[in-house]
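What follows is one chain in structure tokens, specifically the form predicted on its own.
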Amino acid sequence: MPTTTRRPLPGRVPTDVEVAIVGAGSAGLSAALVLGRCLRRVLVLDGGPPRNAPSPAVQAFFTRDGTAPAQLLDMGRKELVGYDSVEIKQAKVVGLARRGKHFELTLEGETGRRSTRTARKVLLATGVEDELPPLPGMRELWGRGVLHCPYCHGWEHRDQALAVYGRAKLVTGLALLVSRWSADTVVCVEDPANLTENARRRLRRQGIAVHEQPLAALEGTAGGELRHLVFESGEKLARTALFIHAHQHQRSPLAEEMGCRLSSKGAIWVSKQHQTSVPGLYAAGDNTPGTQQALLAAAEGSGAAISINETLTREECPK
């Protein structure tokens, strides 16, 4: 990788890179393209295919709209092509340390060869992983016929019979917002006895009906379509598409071991600088709290990057 010419800082260990990206995604690229326009010595470590590879296309992200996922990465990783200072190397990160004012990175590459890395800052754009219902279907046509996000597909299957499915405290708030996109929405509900009479209300003043027999199976095309809701009963109610607010876990366990302090939903906390609660040890994208999309994750990486490359220069340019 090449270098910039810069006087070494006293009393600071020399690293490999001046920033490591884990994760190649909308946020971990986003982070580089703003770095490699800094200037600064830049590692992306790419781990795997991103949470939304399923997906047949980005929506709503300004410029790439019905972009398809794979796309959308390989446009990111040629416009870092010009950036000399910025490497990206297909690797996951299975270990991260401090040492002193750095951090030491063990890498496992494609053959299972290990190596590390030093940086002075990290940045963790590692991403989420939804943990599906156990429901036969359910993961065959996750990405297509069972989505997440109605922002990202809601526009897809405006005016279709669409469903909504999940726990009582959560399938209320996501079928009203769904309802938006169709007046023809449903709700499926896990744990009917914890359904309020105030939801119940809620839901028929928008003409949304509850159905409380257990699902038992989905049903859909070899494309991930989906077709039929199947209950218990053996009954089918024809759908083309089922909401769900699936929970979540990190991707990668690095923040869990190195300390971070994570949020009652598993999140990974950060300050407005996009810093974790371990200096240098910064994050963005879906593993940090807020509204989870494509294009948000580009802007936390950008913010991050902007916030990393403030800190790398005070600390060059002491008072």
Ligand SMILES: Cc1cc2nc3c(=O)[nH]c(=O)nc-3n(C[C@H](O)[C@H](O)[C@H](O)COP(=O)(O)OP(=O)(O)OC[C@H]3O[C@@H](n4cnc5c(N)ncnc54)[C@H](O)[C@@H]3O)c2cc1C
Contents of the next structure:
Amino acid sequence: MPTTTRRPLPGRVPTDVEVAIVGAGSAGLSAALVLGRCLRRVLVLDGGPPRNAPSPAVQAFFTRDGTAPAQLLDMGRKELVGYDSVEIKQAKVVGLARRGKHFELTLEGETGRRSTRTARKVLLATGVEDELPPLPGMRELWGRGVLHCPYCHGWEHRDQALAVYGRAKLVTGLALLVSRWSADTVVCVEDPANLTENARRRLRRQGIAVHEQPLAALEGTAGGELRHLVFESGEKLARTALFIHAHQHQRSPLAEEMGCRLSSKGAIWVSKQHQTSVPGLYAAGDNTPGTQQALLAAAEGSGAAISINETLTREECPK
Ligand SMILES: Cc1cc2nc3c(=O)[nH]c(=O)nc-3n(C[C@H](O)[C@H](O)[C@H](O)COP(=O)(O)OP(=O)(O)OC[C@H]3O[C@@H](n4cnc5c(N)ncnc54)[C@H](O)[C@@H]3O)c2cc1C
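Can I have the other form now, the form predicted together with the named molecule, not the form predicted on its own?
Below, the chain from earlier opens the complete complex, with every other chain and molecule after it.
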């Protein structure tokens, strides 16, 4: 990796790179682009596919609406080729530790071989993992017939026969939202006893029927399209998409292991500068609080990169 012309910091142990970015999704690659343009020595660790890998397309991404997830990231990687201070490495970060004023990362390559790298700052762009309800068909249809977000997939399923599944506490809001895309929306409640009279009235007013019978399975095509909801009685209901409010957890345990403050929902707390509660450790994208979309993750990655570069600059140019 080429070095920049900046002088080494007096009194500081030189590090392999200035910034290590963990994760090569929208947030990570966008951050790498900004930092590459700042002549920063950057190592991006790519530990596997992004969250939306099962989906056929990234929708609602300005200028890239409908691009396949892998293609979007491929374009991002190609843009980085011109910035020779940026290296992308296929490796999972399996350990992160503070060593005085810098960080040490333990990488695990595709062959399982471990190595270490040091960096002055680290950006966690590690995303989240969705927890799907344990029903037959749910995992197989995830991303095509089973969906989480009408902003991402509502337009493709407008005016179709839709369903919304989940616990009473969350299902009403999602069903009312989904019904903006199709008047033929029904609700399947996991715990009907908890569905309040007010929620039932709101759903009724929008013509949304409530199915209280437990859902047993989903039937669909080998290509992931939903065909039927199957209830415990064996009764089937034809639907083209099922929206769910999936619980999620951090894709990587690194933030928790580093003692970062997490929100009540398990997101990594960050300051306006995208810094976690651990100085020098930043986070951006789905793993932080807020709306989760690829374009927003890219914007957060860009914002985090600017904050990191400004912090590095302040350290290099003391008052
Ligand atoms: C089915 C589905 C469909 C979606 N459709 C859309 C859509 O149409 N439009 C839209 O805007 N958004 C969509 N989203 C949301 C979108 O996927 C996310 O908002 C976006 O991927 C977030 O980007 P990110 O970089 O934060 O995380 P990710 O894209 O998940 O990237 C995180 C990366 O970090 C890597 N990683 C994790 N831990 C480590 C580690 N320890 N070491 C190295 N690498 C690691 C992961 O392998 C992954 O590649 C969809 C989501 C789902 C689940």
